[in-house]
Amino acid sequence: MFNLTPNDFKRSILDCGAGPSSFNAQMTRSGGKVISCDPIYQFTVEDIQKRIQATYPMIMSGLEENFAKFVWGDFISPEHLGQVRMAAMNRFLEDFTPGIREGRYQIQSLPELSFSTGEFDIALCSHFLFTYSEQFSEDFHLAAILEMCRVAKDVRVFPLLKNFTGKPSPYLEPIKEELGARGYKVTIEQVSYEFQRNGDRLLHITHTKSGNQ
């Protein structure tokens, strides 16, 4: 979902808005370095494997309800992929704690980051920003898309797509304008992945040469 090269993969990423993912599980095994920031973090193993518990019926009732609004491709059905899912989070939940014992998880979010300007390589941001466009305001995906680029030199945003929705969020064009109105390399890219119909591009910003702070 984010055009990632083998040679990115040798990069330090950070990931924003994470949530129980096992990216960084699965890349850390690799020889990896990511450091993953979400607010879910301040809970412990028990607590998180609770709201994930919760929350997988509701997931699963809003993928049957928009069954048409997806691509069943890799995964065939609701069910498998809440089986795939699931067993990703359990990933995450195995590795969570020597992960918090070593940084590789950390209780942050956007728009105000504690790392220092130009410390990672790649930042992304899966299925938070555009996806949430009616929680969080315009003023908001730009501060965020601001501060990820404050802290990395290049930064992909995946989907561009307001949930469940299958349009761009109303956001995307004025915060490419104002991006691009900043100095800002801002371009659209298709990717192999879609599972949401028509969610298929991603959001890349790099620094231009003069370079943007």
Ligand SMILES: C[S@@+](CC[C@H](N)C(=O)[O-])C[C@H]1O[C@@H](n2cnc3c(N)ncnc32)[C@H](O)[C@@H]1O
Second form
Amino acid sequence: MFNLTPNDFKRSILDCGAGPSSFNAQMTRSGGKVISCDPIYQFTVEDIQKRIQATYPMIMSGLEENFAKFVWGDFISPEHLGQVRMAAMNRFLEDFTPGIREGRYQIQSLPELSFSTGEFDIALCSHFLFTYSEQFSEDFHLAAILEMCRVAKDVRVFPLLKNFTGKPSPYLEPIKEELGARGYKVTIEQVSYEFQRNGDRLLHITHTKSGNQ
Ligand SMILES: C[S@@+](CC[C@H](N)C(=O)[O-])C[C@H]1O[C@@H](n2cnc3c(N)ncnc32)[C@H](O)[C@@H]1O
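Can you now output the form predicted in complex with the ligand? The one shown was the form predicted alone.
Every chain and every other molecule in the complex is listed next, the one we just looked at coming first.
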């Protein structure tokens, strides 16, 4: 999703809107340094588990109904995707209690983070910004991305589609322009992962030497 290289895995990473994903657990196990933040981390492991169980049938029926909107390659069927996702969420659930204790999971919400300026090498956000363009305004998106740029030198957001329409978010171009005007280097890059049809690009923002506003 993020075109992360073996070298990137050695850098300090912030995962924003990380939810019940296994990235932190897997990276920690292989010696990486990741902090995940999400408002759902205020809940107990039991509450999160119940919520995962309750939403699972809805997600599965959503996938069946919208079958043609997805690329069935790595995941061969909705059932297969369901199994992979549940395994990832179980890895998250096992890691959540030690991870909270170690400060690897933090209750934080964009567009304001408590981290210091430049604290991370990379900040990531998947399936939250742009994906929820109908729920969150353009101003929210810009503020959230600027906040990620404040805390990290390299920011990557994936995918760039508005909700589940298969169309680019209407915020993408204005935000790209605004970030460019503020002196950031902004590129849209192809990635190898495509599950949502047309959702195979990320927004990559880096700081330029001349500085940013
Ligand atoms: C669809 S999930 C994506 C989870 C994960 N990144 C992934 O790709 O599987 C969206 C996540 O955004 C989180 N979220 C909602 N509002 C947020 C906010 N203001 N700041 C950060 N995360 C938020 C939700 O709690 C949820 O876990």
